Each structure stands twice: as structure tokens, then as C-alpha cells.
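The chain below stands alone and is given as C-alpha cells, in the form predicted on its own.
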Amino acid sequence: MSFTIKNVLLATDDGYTTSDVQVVDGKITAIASNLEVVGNAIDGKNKLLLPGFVNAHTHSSEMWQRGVISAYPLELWLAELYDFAPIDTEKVYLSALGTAVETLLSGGTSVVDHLILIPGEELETIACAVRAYKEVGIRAFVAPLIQDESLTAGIPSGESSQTHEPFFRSTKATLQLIEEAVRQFHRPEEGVNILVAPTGIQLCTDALFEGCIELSDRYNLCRHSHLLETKAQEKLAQQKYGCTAVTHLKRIGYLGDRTSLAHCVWLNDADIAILAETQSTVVHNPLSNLRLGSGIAPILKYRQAGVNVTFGCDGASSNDSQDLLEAIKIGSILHNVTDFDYRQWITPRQAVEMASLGGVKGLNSADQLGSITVGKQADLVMYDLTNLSLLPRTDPIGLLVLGRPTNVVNSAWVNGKQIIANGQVTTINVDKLREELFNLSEWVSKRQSQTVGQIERHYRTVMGLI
């Protein structure tokens, strides 16, 4: 794993340089022009070197329900992906490998996959899941995704009394389910890194968030969670706690630099402060919010109070795509319709950071991941410049970022090992997955959720449309 790449493009505080990188044994070792080629030496001429981004929250095998999920909002939409989400093993495995490999093609090295479990699956779930990351060589920080509450108890009562089905189960026991997964397959040496991840305040009980508190800092392990993706869930967090889930999160001790935090769509500017003071990570998934109806986010806000803000796709039946330079992308240029200011917008060199650096040190690894820096692992994306899609010259990231870049990743290392060479997968038979994906799979148009249609007319009079 020693190769050098030689004359490639960076990026510097003002413009950029050409220069040559040096990895050895996965490390970066030096930067600097006419470097000794060690090991293979890659022709960088006309390329643009950039650390690996990371898709800092997903939910992989969404992926077989993508571009069919009705017009809802979260909490419809969810009744809707349960209805008919049985999925299996094989599937899980194969959504993992289409995640992994449309995180590569769009820049990221780094996956954070709140995955879905299958009922009395769960080990296998995440077997499947982790054998598939390491198959393919992506970095996967993979987050089961539990709650011990049903799934009624995430709509707010409103007015009338409500009763919810206990969930199946225990707190104990999924606690249990998770410490059993850090022990057979967190292994961080080997790129694969387990998180504890209740799902959200809506659906979880605090013993299940104290117990994940209690996991996380005996095995030091990383934090994560959905936080007030929808009005709902603000409305919801009162009705729980009397005050905002953000406060209640701190009192409980759930927030920090190991916590990473999706959505935060409906934070007021106490609850800013807050992320801020304990050093939270916010992760941005601007286009599920669009598609959902959930709201934008106030990243402005929060990147002016100093709040580390990422981006992540959200799941691909959320979202629809795995497309992460396309999240940066909206991620990026949808706020300049929020704050009048332009000199608070985001530039494209922050949004480059930001899905970068920003990312890493919500998974508390900004010491070895996210710049290209001496020292640190060579998690690198190279971009062919002579792509049309990046052309004609003016600013590279300017052009990577606001433009609609297709097929322009040429190169991508995790750990210096190369997964992408002249834009193809390395590690894995891109067609044969694309041909799983198409035989396990029919077309599909209309369907009835017969869970939404039970839930639709309360939901609809606790958020005051009827």
C-alpha cells in the first residue's frame, strides 16, 4: 500500500498548487514537488486530489424501496417503508454494496449506515451488512438502528388519549444486542467501527438513550442519532419532556464530540447553543428534508454559533440516491434563500470541509482522517479534470461542487489501499451486483399502506390539517 502520486492538483488556503503525494503503508508521508517515487508511481497531471468525504447518515438497505414511497411526511412515510420492508439477508448484503459503491463515485470514503435490522435477524443483519463494506473496502461506521417504543408512539397524542402496542423488545435486551455486535465486529483497525444509535427521542425510552451512554464510554464508541427531523417530533419532545429534546438530551448526557446528530430541522437558538457547547455534530441531509416536507435546516445558524455541521444522503427511499456530491451540492446552496447575507453562504471550498473534515470529527477521527495532511491515513478522492462534466477550466471545487459532476471520480484510496482505478470498483464485479439488484427486484407503481391509512386521519388532526 506505498504508491506516489506525481504533479497532481490541491487545494491551498488561497488557489491551488502542484504537487506530488507520498503514501506509505497507508499513511500519508510527504507532500512536496520532484518527490522519489516510492512504490507505484499514479500519473496525476490534470487531476484534482481531495480528502475522502463521508456520507454521514444513511440507511442502506432503504435502497429497495427507493423512487416508489408516496408523497408523505416522515411519519406517514415510515408507515409506508415498514408495510413493506421484510427484507432478507441477501438484501441487506447487496443494498450495503450499492451503498458503498455510489458513496465511492461521488467522493465519499466513509460510510455511516443507520441500518435497519431484521426482526430476530439482528446479528446477521449487521454480519451481512459489515461483510459487504469490507468486501467492496469502504470505511463503514455502521450504527444499528434501535428504539424499544412502537411505532404509533412517534405521532404527538394532541388532544385525545392514546394507547401504543409494546414494542417487541425489551430495552435490556436490545441493549444486550448491541454490546454483543461491538464485541464480534467493531474492529476499527480494520475499517469497520460499530455506533450506538437509538433512532430518536420519538421512538426511544431514556433508559434506552442511558444505556447507549453507558455502552458508548465503556467501549468508546461513537454516537448517533435522528434529532427533530419534523414538527412532529418538536411538538412530540414537549409533550415528553416539558421542555426541547435538545435540552432533554444534554440533561441526560447523550450530547458530545463523539455525537453525531441527523436532521435538526426544528432547533430554536437555545437549542443551537447547546450543540455548540457540547460539540455536537449536526449532519445535514438537505434532500430527504425536501422530498419529506420536513423543513431546512438552519445550518446558517449553526455554523455561525460554531456547530461542526456534515452532509449525508439519507436512506435511498428517502432520498432516492446515494448521490453525495449532489447532497453537498443542495446541502450547500439552499441556504442562500434563508439569510439575505451572502457573506454567510457557503462556499464551495467549505462545503468541501465540511463533508470532509466536518465528518470525520463527528466519528471522532479528525486526528487521522479528513485533510490531506502528513500523518494522516490516505483516505483520497482523485477528480479527472478532463472530464466534460468539469469543463471548460475555471475553479475545480467551484466546478466538483456547483456544477453536476458525472463519472469524474478517478481514483479513490481508503487506508491507501486503492478501490478506484480509471473510475471503475476495484474489489468487486460492479455488473454482476448491478444484475442482483435488477433480478431480485420488479417494476412497481402504485401500492396501499394499510398502516398509514390507520394512522393518516390522526396525524393529519394533531397537525392541524383537518
Second form
Protein chains: 2
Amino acid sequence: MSFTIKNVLLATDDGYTTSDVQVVDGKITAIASNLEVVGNAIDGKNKLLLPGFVNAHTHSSEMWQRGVISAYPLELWLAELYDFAPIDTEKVYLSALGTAVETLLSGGTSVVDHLILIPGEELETIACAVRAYKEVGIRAFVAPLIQDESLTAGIPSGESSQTHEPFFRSTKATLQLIEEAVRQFHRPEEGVNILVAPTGIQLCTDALFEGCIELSDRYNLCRHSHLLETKAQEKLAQQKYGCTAVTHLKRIGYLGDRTSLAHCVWLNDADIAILAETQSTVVHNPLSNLRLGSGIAPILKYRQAGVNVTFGCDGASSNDSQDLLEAIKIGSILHNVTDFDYRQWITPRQAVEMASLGGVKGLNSADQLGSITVGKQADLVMYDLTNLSLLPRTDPIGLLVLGRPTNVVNSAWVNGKQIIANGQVTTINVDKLREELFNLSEWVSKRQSQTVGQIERHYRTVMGLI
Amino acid sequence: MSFTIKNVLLATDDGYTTSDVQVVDGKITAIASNLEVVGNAIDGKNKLLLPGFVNAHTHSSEMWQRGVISAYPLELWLAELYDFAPIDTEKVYLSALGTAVETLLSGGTSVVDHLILIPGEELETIACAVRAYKEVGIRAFVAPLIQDESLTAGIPSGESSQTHEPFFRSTKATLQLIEEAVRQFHRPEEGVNILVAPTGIQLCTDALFEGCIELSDRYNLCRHSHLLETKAQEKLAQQKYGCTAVTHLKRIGYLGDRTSLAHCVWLNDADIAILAETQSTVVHNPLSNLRLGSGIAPILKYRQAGVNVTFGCDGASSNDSQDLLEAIKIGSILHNVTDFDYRQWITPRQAVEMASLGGVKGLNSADQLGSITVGKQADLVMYDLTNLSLLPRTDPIGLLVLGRPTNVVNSAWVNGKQIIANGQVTTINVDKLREELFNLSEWVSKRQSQTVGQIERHYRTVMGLI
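What would you give as the form predicted together with a further copy of the same chain, now that the form predicted on its own is on the page?
Then the entire complex follows, led off by the chain already shown.
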């Protein structure tokens, strides 16, 4: 866990410098020229060193359905997703491995997995994901996805007098489950964190949110939820609370500097001010928001209001990849069409800071992670600047963010442990993983989701599409 | 130029089938099971065969400035681009090689290069690009970018009484140049086509458009231009013609089924009807339109009106890559936020057809190219479905379009000649190319464009930003 990178390119305030970086026992101990080599010497020539990024919102097991879910908005897409979701913990393990590998190969050293739980095998599901992340060595923030209302409750009722099946597990049992998961798996010092993660206002009662707040406070856990991903959810919040979802979440005390909120597409200016005031973090998932037609999150407004923003890939069936550099690129340039004044646009350097420091802020870890600073933990990624996709040489960070870098991660370290070397994952056998993913799946073209058949008409009516 | 692919996955109307594909003398001669092997036998197992895509709008030499141009709208971005444009034909040759390689490795077998000409070395510039494309073996549509007004004329004058320097070369000399380029380089049967390519209404007089129409008719050349990429150009058209640019171009006879128009962001419904009526092709460059803040082109409206649409990467300093699969993905899902009714959204299969058949339609080649059909030329790409980025197995085309495929092109053929085998370009030495791109460039952070300094204040005034 000790090494010294020689002659690597580092970003400075207004340019680049070539320097050495020394890591001892997983922490950055020195950054200067001509440092004594402690531990292994790593050649940094023609390479760029950046802090590892955070894939700040994903659902790993969605990898089993990437590329196949129909062109639907979230509410129908979810119905198809759940109709075909894997119910096999071995698959959960494999897709967590796949998510970790793709995240690492695109500059991420941390992943927030809003993990879909297999009913009746909830703790086993969590155990499988945790095992996968520990094997790969990526820093894991496992956020077991919980709810206490049934899927159909997530669609506004409109004029109808629909009732919904009660959720199969009680609120109390769900909270006990999370507490047990914390006892079994929450080991921040080993790189595994459990988060409280009620899926969002669309499928959670206040009792569930309040139970999560209590657990978060008692065990010092971060909080993670979806927030106002779709216009339907905006309508639903008004129907449920008579106010915006953000106003309600503030009132019940869910927001704060350990709370990260995925999507945040349908917020108004007052909501944005509340996020700033509570120091909550927005996780922007641009590709998923486009794929599902959710809308363009007002990211430039968040930044102007002082809200911390970072990036996520979202689950691989609404994206449909786990390439963090792609999310960072699109999450930066997408907003140039929302504000005509180019002086507000996100620059590549700002994007890198959002993806690194911005990510760890929302995970209550900014004192330990997110920048190349003496005293911080060594979650680092080194990029090969001789790769064709980063040539000709111009601005390395510009090329990385605005280009489409391919095979550019030369090395990655988490807590000082090297888990990618020479572009290859060193901790697991990726060829074997590919073989298993191949063997456990088959090519399909069309599928029919039964649940979509049941709810589509109501959805179209409520959303004014009929 | 003869070979037989055995047991490859092909798309059918509603699914996939495994079949053999026979190619003789560059043409597809049979598609069926258990075909006799003619020429080389190619193993198609676990691979998907698609028609090659068209990178239907790019500017190859922009590769020298990718990753580095400031966050500017087109008009200022162009000023910075030209301040630092390469003036060295060797660089033009190398960036054409790079553009060809990146296009091929992302599924393209044809490239439309709206080629920026080095003043005084115009024919040499074209010769260098043609040489590069012939060496790589990609099908080339070289569209020498011409104009007869100076750069500042492309910004609306507003209240100012600005005058502009005359363009350094006369309209007549420019047209003679293009005619000479046609004589020297236009060899469709060898895979090299010259197009007439006035850059757009913002920098071209009617005399230049009319001269291009005449050359196009006389030599049977396709026509290629930018059209209404920015709001500034929409204003400019009104100032110049007192009507929309599309109305004007129709009036002078520029539109037609051999005319492809890059961007088409700022068109109204009447303009769209004109494009449909004239059977013009829209080339959608989604990444460039985002990067430059140009806006979201109304692609779903084009499709509904029956306008042919295809995709381009645009030049590598407004994107900043030449990955066609990225352009296809973003160009498909971007529009899900412009129309709430998901039944209008572009599906992966539609996107593939737009990128292949849609591309060649605009190049007057739909009878020869763009689909896997007996009798058509073999411009084919075979994808490796065992690659991690295409696993687990689901819908192969869905994975290809909606995912972020990396290193997935196993083989590519143009006119039956194999130019990628086992994921490697067979015709040129890519390592040597990388070395040359590296050696002829340097890492930079900030640059100051003198021209931006001169015109920014006027631009901000005219566009209402001051």
C-alpha cells in the first residue's frame, strides 16, 4: 500500500505540472519533484493523475437488462424492469463485479449502488454485492433500495379512485432489515459503507423516511434517494403532500449534508434554495434522464445557487452503460442548450471537480477523499495520454472530459491498493466474468411486460397522452 | 475481395437470425444458411453483422484542436478554431487518418469530410485527405469547405454598421478550384467522391451557391452544407434575405435528394416541410450541438414529416471525438426530452437504419449501399458480442446503440476489402500514427484567441448577452 509515482502530470490551478506523488499506508504523504522512492516506483511519464471519480448513483443488477428495455418513461420502464428482474443472488454478485469493473475503467474509484433487493433474500442480496465490491477492491457505498408502498402507488391517481396492494413487507420489518445490514456490513475503514436509501417520495411513507433518519443519525450513515426524476412524481408529490417533495422532505428532516439525491429534474427555484440551504447533494444522471425522457435537470441553476452537484451513471438498463466518463461528458455539455450565456457553462476542469470532490462531499468523506492532497487517502486514477483517443496532445483534462476516451485508464488505486495496472484489473479475472455473464444470458429481441399492459392506459390518461 | 461469413447474427424485421453471407468481387451475392464458402471463410459465431454506418459530417483537421477550444458558441468557437488551425498539409493527412480510424472503430465505413482548406494550398490539402482515406480504405466523401465571405460576416450586424474584409479568394477562383478537385480526385468507383460544399448561408453569396449547383449538375456531385446551426444564423438569414434560409435555398435550387445539410437546429415547420418536399437529408450532430450550445435539432419533427435524417460526429474540436456510436446514441435519446409521448421516440433499430441507409440516401448511393442486401456493395461491420460492454447478452442492437460499446468492432469491410480484422486496422500502422500525432503536438492549458478578443463584445451585444 506504499508507492511513489514518478514524473506524472498533475493539474494545477491554471495548468499542469510534472511531479512525484508518494503514498504510504494508503495515504498521500508527499507531492513534489524528485521525491525519494518509497515502496514501488511507478512510471508516470506521459500520464495524468487525477483523484478517483464517484459513480454516485447506480443500480448494479440492472446490468442484466441493459440494452433491452423498451423506449418508455420511468413509470412504465420500471414496470418492465421489475417484470424481468433477476431473482438470483449469483447474478447480483456478477453484475456488481461488472459495474465495479466498468466504473473503474472509466475513472471511478467509488460506487454508490442503490441496490435492488430480491424479496425474501434481502440480506443475501446485500452480501453478494458487498462480496463483489470487496473482491474488486472498489470503494463501495451500498444503499439497499427500500420502499413500503407498491409500484402502482408511484403513478398519480388523477381522476381515478385506484387503490394499491399493500407492500409485501412492513415498514418496521424493512427498517430492521437495514439495521441488520448495518451491523453485518457497514465497515467504512474497510471501504464498505451502508447507506439508508428509501427509494423516494413516490413509494415511501413518512414512517419509512423517519425510520431512516433515525438509523442515519444513530449509526452515522449517509442518506440516498431518488428525487423528482419525472413530471409524474412532481404531480404525485402535490397529490400526496399538497406541497413540493422538497418542502416535505425538509419538513421531516431528511435533507442535509450527508444526503445525496439522484436526478432532481423537476424542482422549482424555492426547492433549489432549500437544497442549497440544507447542503444536500444532487446526483446528476444525464444519460438516464435522456433515455427515459425524464427531462433536463437544471444543473446550471444548482451550481449558481451553490448546490453541490456530482454525476452518476444510473442503473445500466436506463443508460445503458456504466461508463462514468460518458456521464461526465454528457452531464457537462447537455446544459449548454439550457443557458444561452456560455459564461455559465461547465468547463472540463469544473466537471472533474464535480465528479471527484463533489461526489465525496455527498458521502460525508470530503475530508478523506476527492482530491490529490497530502493527508488524504490514495483513491487515484492514472490516465495514459498516449492513447489514440487522447491524441493529438492538447489539454489533457479537456480531452478526457470532452472526448470519448477508450482504454485510457492505465492504473487505479483505492486506499493505496492498486486494482488496475497497465489497463488491466488485477484483482479479479475479467475474462472469467465475461464468460459467466455470457453463459447466464441469451440474446432476445422483443419481450412483453405484463405489468405495462396493465398500467399503460392509466399512465397515458393521467399524463395527458390520450 | 471475395469471402463468406459463416453463422453470423443478422437482424430480421422482428428479431435476429443466424445465417451465412457471401461476398464476391466486393458485392453481396448470397445470404442464406449453409452457403458454400467462396473466398476466405470468416467465423461469424457470436458476432453481429450490420451495414457500415456513415459519419455524415465531420471536419477531419479539427482533430488537432480537440479538447482545447473554450466553452463558446459556434461564432466565437470558430474564431478560436481559425486562430489556431493547422497550416501544414502533413497534419491534414494525419488527422484524416485519425478520423478514418476512429470512424471505422465505431462502426463507420464512410466518412463525409467537410474539409477545411489551407489558404494557398487548397488542392494539396484535398490531395492529403484523399491519400489518407485511400490508404485506410474507408469510403470517402470529401467536401472541400468553401466560402466567399469573411468570418465576421457570419455574425448578424444588429444595430451596428460593421463592414467586413472581402474574402481573400474570388468566387470564380473558388469554383475553378472545386472543378479542378473534381477532375483530379472524384473517382466514385475507387471509393473517393468529391462534393460541392459551400459552408452555409452565413458565409456564402448566392453566386457561390449557384456555381456549386451548376458543378453538381454537370458532374453529378452531391451537395453538402451547414444549415441553421445557431440562433445567430437564423437572425442572419432574415437580415440577408428577408426570409428563412430554407426558403431562400429552395428558391435558388440548392435543395434536393443529393443535398445533405448538417445541423438544421433552427428551422420552423414550414422549413421542415420544404426539406421533406425536396427530399433533402438532415445530418444530425448531437454532440457538437450540445458542446456549442447550438440547441436541440427538432429531429422527431423531421422524422414525422418524412425528412431523411442521419448522424455525424462533426469535427473533433466541437465534439470532441469521432466515435459514431456515441453520436448515434446521443442523437437517439436526446430527443426523448423534447416529446413527452414515448411512442415517438427513436428506437435502437431505427437509429441503426438512420445511420446506415439514412446516411447513404443523402449521398445518392442508396441503391448501392446502406443495407445487407444481395446485389449491394459489401460495406459491412461485424461486432464482437462477447465484449464486456455488450454483456450480459440481451438485444444486440439495443446494447450497441444504448450502451457504450468499447473495442467491439471485430471486422470491417469496404467494397468487400477487409480493413479491420480482429479489432485491428489492417491497412495502416496505428501505432506509428499515434507516435506522429504525439510528436507533432504538445500539452497546453490555456490559449488566448486574438479574434475572439476582437469580436466577443459585438457578439454579446447582438445576441442580447450584454
